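Single chain ahead, by itself, as structure tokens, in the form predicted on its own.
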Amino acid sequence: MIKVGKIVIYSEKTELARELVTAALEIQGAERSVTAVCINDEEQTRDLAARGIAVVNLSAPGVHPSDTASTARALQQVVDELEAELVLLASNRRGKELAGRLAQRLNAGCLTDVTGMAIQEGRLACTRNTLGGATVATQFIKTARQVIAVAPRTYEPAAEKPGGSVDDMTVSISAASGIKLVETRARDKDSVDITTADLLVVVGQGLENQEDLVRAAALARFLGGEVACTKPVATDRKWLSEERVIGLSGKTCKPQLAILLGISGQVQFTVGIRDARTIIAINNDENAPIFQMADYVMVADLADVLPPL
């Protein structure tokens, strides 16, 4: 029977990090340590040890992010030194392609996009979301080495609390890196991340021309808010950015309040948002799937419910 043991965590950017410090000491026992890797970024490894937990301040000269080979080089020497049993990274872009590579290295299982964890007769049960967001699969790996990317905001960032330790560890990559990297440059992007907001208002193809858009931001604005929208609003109309976009192909979202316009609430949109503490729904058709999961719902047409809003 596979049980978990030690525990190697590593993301990064520094906010995922503190989530999956929450993730690993919820699963951790009296027979478990939790040990966190920073590559590079003394300000992380400042950031993770005021978490009380150990950190790795991982020194490896010519490993940069954006090169997920070298790091996965880099990330399994640790987990060797360590002798680490489970490896838990961020479910973003980056950390689903470096959890494959590192399993790879590791010959260990790998799950990605993992929303919950839990030892179930001393083996780790990891739910997912399947067939599109449709269903919920629990999920076992076999290998004595397990690769694991949780989902962003699946858990809370952890506190600060005492008892933080840091140990520095040097690395060298043999290999010679396939990426050189010519420069960083900032996206362009919303400075607004939609995940973070307590009270979101989400636009949806319901919404039948850009001015109905405008009076949908003023709302979010009067009740200190953001608009977020599903994937059309984006990619066909281009009404707003990609970074607004809640859904499989976009963020998970967990707000106080969700107010939902024009939304029909197809899977892909709504495990983006189903776990919103209140949801407001508002469609003119009835029989809108959406409805289904609302705690409130009102059948109405926008261009009539918007302006008294």
Ligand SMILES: Cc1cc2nc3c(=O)[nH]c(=O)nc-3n(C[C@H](O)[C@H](O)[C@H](O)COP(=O)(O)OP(=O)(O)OC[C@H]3O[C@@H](n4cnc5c(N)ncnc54)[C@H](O)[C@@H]3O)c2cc1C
Contents of the next structure:
Amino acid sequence: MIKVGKIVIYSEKTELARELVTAALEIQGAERSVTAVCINDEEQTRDLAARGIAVVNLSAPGVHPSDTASTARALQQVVDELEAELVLLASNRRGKELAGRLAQRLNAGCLTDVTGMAIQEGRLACTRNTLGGATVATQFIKTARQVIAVAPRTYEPAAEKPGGSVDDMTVSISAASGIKLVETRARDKDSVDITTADLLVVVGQGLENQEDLVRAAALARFLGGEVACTKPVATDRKWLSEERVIGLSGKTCKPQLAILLGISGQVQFTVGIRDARTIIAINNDENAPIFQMADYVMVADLADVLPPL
Amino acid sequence: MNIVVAMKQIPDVRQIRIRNRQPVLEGVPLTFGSIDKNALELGVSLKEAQGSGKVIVVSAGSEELQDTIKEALAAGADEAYLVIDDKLEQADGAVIAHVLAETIKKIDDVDLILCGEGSGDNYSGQAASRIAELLDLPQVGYASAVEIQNGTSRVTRSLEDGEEVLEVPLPLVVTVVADINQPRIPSVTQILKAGRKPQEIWELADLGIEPGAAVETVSNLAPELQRQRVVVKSNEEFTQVLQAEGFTGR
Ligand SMILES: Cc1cc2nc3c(=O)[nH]c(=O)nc-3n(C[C@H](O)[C@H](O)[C@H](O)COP(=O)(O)OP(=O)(O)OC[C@H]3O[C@@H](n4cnc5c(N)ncnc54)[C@H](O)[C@@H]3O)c2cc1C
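Form predicted in complex with this ligand structure, per the form predicted on its own context:
Shown next: the complete complex, the earlier chain at its head.
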């Protein structure tokens, strides 16, 4: 008894849109009720159509992902046209920013950073972290239309499959919002994917100097794993790229083994690592909250532990 | 030029204890979300750079807000526009955004509306986008730098894989990331003066808004953690643990 109607999916990032295809099909089953929207992106149109679903190849002059208002307007027209009830977006930064604006246009309830969806009693139940990651809430959107932004990597990307189709559509967006894109800068590419590593050595602000960082990285390499970090290590100290941040505003990882070095254990961090099979924590403060969630607890100064390792 | 900063009163998440998987909120002090404080710092420093205008904090919440707001007034805000109503307890992001948008409409010459990229408790990131839509303004989320010059803004949006620099005419809505700045620590005099700064207060009925919620929460529980907390005393024992876990190294 599924009450979810037509689903529209959209992400400017093709790899995230593929995950949304999987999410939509899991909720809806019926392929014909799932439509992906690609905005000014022929390549994405081809990619998603090859995954067995209907794709709207939307030509929307003047619409650019950097102008959230214009993207929301374009999507609203498609959602209205298709009479869709549920819009699935990716909960990357652009997707989250878009979610609230589109929801407001559609008069829809909205949930972002959703880490799981399931049909319960004919309604779509969503799970997401709340209270900074201390708790996990199960929530329903009560409005007729719903906008849900799904956390990246919650679903596997959809595989290629026959049966897809493409419909061309054009929308014109009136009143431009005056946003001018002056410059784009790519981040230094750190192609590491900490979410797939079996072993992670995760460093926090307890590391006193970059030599310890080199040692931690050597340990990770020796054990066949990757280095990850807490947010301040990347954003304040800029020792590692933001690609390697674990937590609420970083990534969620489920390695076989996580070795946590000099990390206090604030919920915004632990939410990203609490599903690791085994956790070893080393901290010089015996009362550090991180020890609450560790299988192995080592109270020690990293300056004594790291060099010999 | 006036700058509005929207801030959310939240329980201090570091002080929330879990009992029987339930969060215990009683006795937990209220504060503002930490990224909201970065938004306020940006507002205050932009005002100082301009040398004119006011920084006005808007916030909606329970009665305690009249006290919590002093934090923001001490940290450099000039005035507060507050909506205080018990009925806001059940309100979700959609209602709060509506309330804040209506409140912002009462303020003259607003050039910039600032929010944190996400609140300290829900981190849902909807309010700013909804406010921008309700007020029909352009928006830039996840700003890591903001400059104002000659009636336009230059905002750097920080994304997962890069940055983009945008020029946007005023007024606009901006959300900031946590590393945009380091919020100042107010001095004792500033804290003392905070209580005397103007606060305008409304109730929901004054704004003609019905409380409600588009989202229903059926449960909110801490995940079950079953960890053994075996004590490891030396590097030798640490190495043994690694081996026992199947990581012997290369
Ligand atoms: C909305 C929001 C989102 C956030 N998202 C994230 C996120 O995604 N990821 C994230 O990580 N954080 C996030 N944070 C920040 C988070 O709250 C913490 O501030 C952060 O995780 C702390 O990092 P840390 O443990 O490395 O540093 P600290 O809290 O400073 O801890 C350092 C630890 O090292 C120990 N130590 C110091 N010296 C030594 C030594 N010589 N030997 C051994 N141990 C030592 C100390 O005892 C301490 O426990 C977020 C915060 C907010 C408000």
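Bear in mind the structure is a predicted one, so any value in this text is a computation, not a measurement. Numbering follows the first chain given and starts at 1. Here, rigid core means the biggest group of C-alpha atoms that superpose within 1.5 Å across both forms.
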**Message:** So, superposing on the core, is the move of Lys142 at the CA at least 2 angstroms between the two forms?
**Reply:** no
| task | Determine whether the C-alpha of Leu219 shifts by 2 Å or more between the two forms once the rigid core is superposed. | result | yes
Return yes or no for Leu257: a CA shift of at least 2 Å between the two forms, with the rigid core superposed? yes
